[in-house]
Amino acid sequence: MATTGHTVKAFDSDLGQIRGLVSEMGGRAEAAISASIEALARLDLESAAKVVEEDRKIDALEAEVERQVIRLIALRAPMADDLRDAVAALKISGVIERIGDYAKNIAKRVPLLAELRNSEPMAILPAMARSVSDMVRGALDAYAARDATAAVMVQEADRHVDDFYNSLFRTLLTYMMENPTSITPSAHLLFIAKNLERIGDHATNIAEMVFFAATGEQLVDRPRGPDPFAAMAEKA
């Protein structure tokens, strides 16, 4: 990229606008996670429907980020660190859109779970959701600060979410065996837990992109344990 003061200032301004859009997307996605779980805990159909409707705004923001990043690359021809920043914004916006979709999917299952209002699995989900929300917030804060160290901390936090998921999976299997009439709603809770686990994975993906944008190096993937849900599906 040319190094005149005017060009650098224009690039920084354009990238700042893109970062603002990504931050707005992240804030909306984080709010959607909390709202979907709160709607689930209260079995609030109106609030759940609002989460589904609000997802359109996240989709629209992703489209705007894509448009602005393509324009930035075409007009400014960034290189090295600047190019990594632009590409990271594009990729992160796509990941945030998927996080919003998972929150929407949770909200869509709320009307199907009236039978499990006071069950033990329902009590575990909010704590898991808080851990996931903390990961998403941490990843977005790392992006805003271009903080590689904070990105590593997000990756490490994913272990806690995986522990929640594995514990909830075992609890739900036991609950279904002891209460055969609860199998269908419990299956929906399994999918909700899986959605939360995937949100944690996506927060880790954001952290990896932040680390690369900040350092030019890849963040080494941590070892992952087997997914009990996938193992059960393979045996089915």
Contents of the next structure:
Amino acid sequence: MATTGHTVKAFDSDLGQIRGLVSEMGGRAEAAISASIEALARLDLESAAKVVEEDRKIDALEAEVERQVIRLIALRAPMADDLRDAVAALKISGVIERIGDYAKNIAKRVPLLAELRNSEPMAILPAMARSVSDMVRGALDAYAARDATAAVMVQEADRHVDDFYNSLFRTLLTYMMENPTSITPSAHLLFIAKNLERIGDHATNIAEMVFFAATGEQLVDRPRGPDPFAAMAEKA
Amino acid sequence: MERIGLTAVTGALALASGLALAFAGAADPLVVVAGMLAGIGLTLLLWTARMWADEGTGQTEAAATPPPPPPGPRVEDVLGAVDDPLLLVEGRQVIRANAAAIAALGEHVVDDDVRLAIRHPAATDLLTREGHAGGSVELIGLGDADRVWTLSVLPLGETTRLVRLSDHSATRATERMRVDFVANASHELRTPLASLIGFIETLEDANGPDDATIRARFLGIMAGEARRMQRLVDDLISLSRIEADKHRAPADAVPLGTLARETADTLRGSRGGATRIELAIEEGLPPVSGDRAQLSQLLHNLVGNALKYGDLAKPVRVAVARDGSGMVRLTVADQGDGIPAQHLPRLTERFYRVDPGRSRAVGGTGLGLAIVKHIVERHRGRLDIASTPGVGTTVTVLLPALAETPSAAVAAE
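Which structure goes with the form predicted together with the partner chain, now that we have seen the form predicted alone?
Below is the whole assembly, all chains and molecules, this chain first.
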């Protein structure tokens, strides 16, 4: 709508409203990721509880986006890029809702991790979270700007997050072997790392949909690196 | 002028038509007189009508053009001259953005929903609040995780608001730097200091010339430790400098190829026998937009690492080439033990060492790659480290090329 206005002005304003809502959701999800990791690093139970509470807003926004997209499709029967925009908004809002859930899940585990304070794995997580947040930010910026090139860059960044996850996985295994008493919190930390890794994957999904909405073509899947688990299985 | 001409023409036409009418009816003198009268009458009528009309327009014109106003600045120019990002928001839609706002938030913001332009929950709460009230709020992590902005909203009318963002990242970066410096430096400097003190105490207890050899050995170790501390402090200082400038992209034209050649020459000289560096520099490269001193430091760190950690008998390949998307690609590849995959994501952390003993033995400060990462980030470039254990490590840096202009091409020579 920034480039081509529609004859029916109301369509532009409806779509603009939907895109605004999606972006608002994205902003809240981004904030939830950084807040949950910050709570984790400081073992701040209060702000962890706040992240859990704030997730309701994301859920409510998703319902609102869904309602408005369905209304838009029903009333205006959009075609071509307009339809792609509407469908992308619907799908992206679903993905952002999942991202919000993962952030909430991280926040919920904060109270269980007091023992691991200052341990090595705890030191890696914030760096990993930063990589993941950068991906989410990149994907949402690409959405706001309808920028297909920026979307491709997000997809490429996913490799770094995977590297982080594999590195953390090994570190945690070693840590658990050395400190059998800390297996429970370590397992929770592993879930947190997995959640972050999933958020990274979801950011890639957003990027794929942005690419699709902007170009009408599917983004080709990035070539996967060698599977670290296969390598581990061989060694065993 | 034109109008007078027009009146004359219409008048003449009317007169002519009257005359023509007169001659056409020449047979009857009465008709001739009547025709002439009609012609003259028509001319007069048109004339007065014309005059009257002229008078009317003349009056409106006088009202529309007041005495020539002094050419004042346009609102757009005034907004554009302000360094802080400014948005004019109507309802929830951005209707105008100044140059700073477009640079910070992207070109798409004009006509977009304000929530697309500024994606931050605190901003959304303030901007979509009922009643369109004013106020201000601090936004952390808008545009970049480390940026701190203050967003203030000023109502300008029923639904129009002026949104202003002011950047406080620099202040915050300085604060953080101070905290980080104390944390890092105190820890990293304590170890060499403790060993220095240990040696000094031992030397104090030493007696007579018998201990001369031991003394010499100890002094050698002490000198080494002291130099390492000095390097560490130097690295910490340069890291802080780079971080302080992080949000200001450098824009000088730097010929990366020439710089790589210079670096190779210095390192060949300093690390004796280092004929190991192999250069491959593409012809006619565009210069990159950057900071010469920092890029030289980046090259020193990368090539130095490759020389230190690669196999001593194998070459280190340094290549500078054009990359498709308006970037210049620098690759530094060594052959040697490589780095196990689990260390790769953490290499650019401060003081992270794959093998602490080995790093200290070759005089590493643990900051080399952290510095490289920060330089690349400041240059809006990309850094990628790939390594295969047992084969070697390849570091790739992509830096934005300066847009090609004749003067830039000369600078590249």
